[in-house]
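First, one chain by itself: the form predicted on its own, in structure tokens.
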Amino acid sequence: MQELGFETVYSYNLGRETGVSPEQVRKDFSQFGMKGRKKGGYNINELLITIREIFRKDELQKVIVVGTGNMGNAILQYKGFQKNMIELVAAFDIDPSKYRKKLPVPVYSLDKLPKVVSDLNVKTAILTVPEQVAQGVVNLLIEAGITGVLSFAPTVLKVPPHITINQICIGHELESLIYHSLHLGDNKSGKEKC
């Protein structure tokens, strides 16, 4: 909106946006002190500003990735994160033909991730490793101090309640997008999930 050279927004176009009351955003953003006017919305400016505050968009945020088949190759290559104030540190793997420590984002063994997440300060990692080593593999995260992790096994992650897991199973993404591309028939708003 504001590249469009609005200055401000009203909670009911927010709404409408994301697909939640107006209500709703102002909670929300209540709850994080953010405070528009009755007849005048909120200032646009100000919420990307206390928005960027919040998730730390000011101050580039550190990512390992843990398995680098195609998945995680994938990860690796993909240039978006830059713009997010995402940068990927290091990759681990298990297959010794993988490690480089010369390329933009350096493959180490596994055995060497305590270490590289205690030096470069890291608290957040990507998980694209099989599912039966997943749960293995995310201890390992714990136990070197990884507080948030991104995980792309198709498997029921079980971590203590200070974790935040954030899981993908394409799957089931691809199931539920099916089954609502062969229902839209029924739904005529046409909404997307996000």
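Switch from the form predicted on its own, shown above, to the form predicted together with the DNA and output its structure.
No partners, no molecules, just the chain.
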């Protein structure tokens, strides 16, 4: 909106575009001390500055990728993270045929993980290894100093409480969609359920 020349925005504009209610937008903003003006809405520039502060978008946030198979590679190819100040700084695999130091994002042996993570002070990892080894690899990641993991493996990972795991399970997402399609007419009461 700033690029389009707007200076202010209302909670219902943002609500409409993001799919949440205007009240929710105002509550969330209020939580972070982002103040608007009655009748005037929110100043876009102020919002952007605060959001950049909350997520520390003044500096590139470093992320590593572990497992450079189909999914790992797709993510490494993606150019859209830079825009959000996220940088993939290194990748790791157990298969020597994957090592390429001269790619835009270098692919290292797993042995190098502790050193790279500590040297670059990375805290976040994307985990795209086979499910059978996911728990083992996540243990290595935690030992190396990683505190947040985005895992694509369809396994529940057991980690200590200060570690955050975000899981993306494509299979479960599909099953959820299939369930909804199969039971489209079941909703007798008119209220959304399940």
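As the structure is a prediction and not an experimental result, all values here were calculated from the model. Positions refer to the first chain, counted from 1. Throughout, rigid core stands for the largest set of C-alpha atoms superposing within 1.5 Å between the two forms.
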Taking the rigid core as reference, does the Cα of Q31 move 2 Å or more between the two forms? yes
Shift of G19 between the two forms at or above 2 Å (CA, core fit): yes
Rigid core fitted, is the C-alpha displacement of L177 between the two forms 2 Å or more? yes
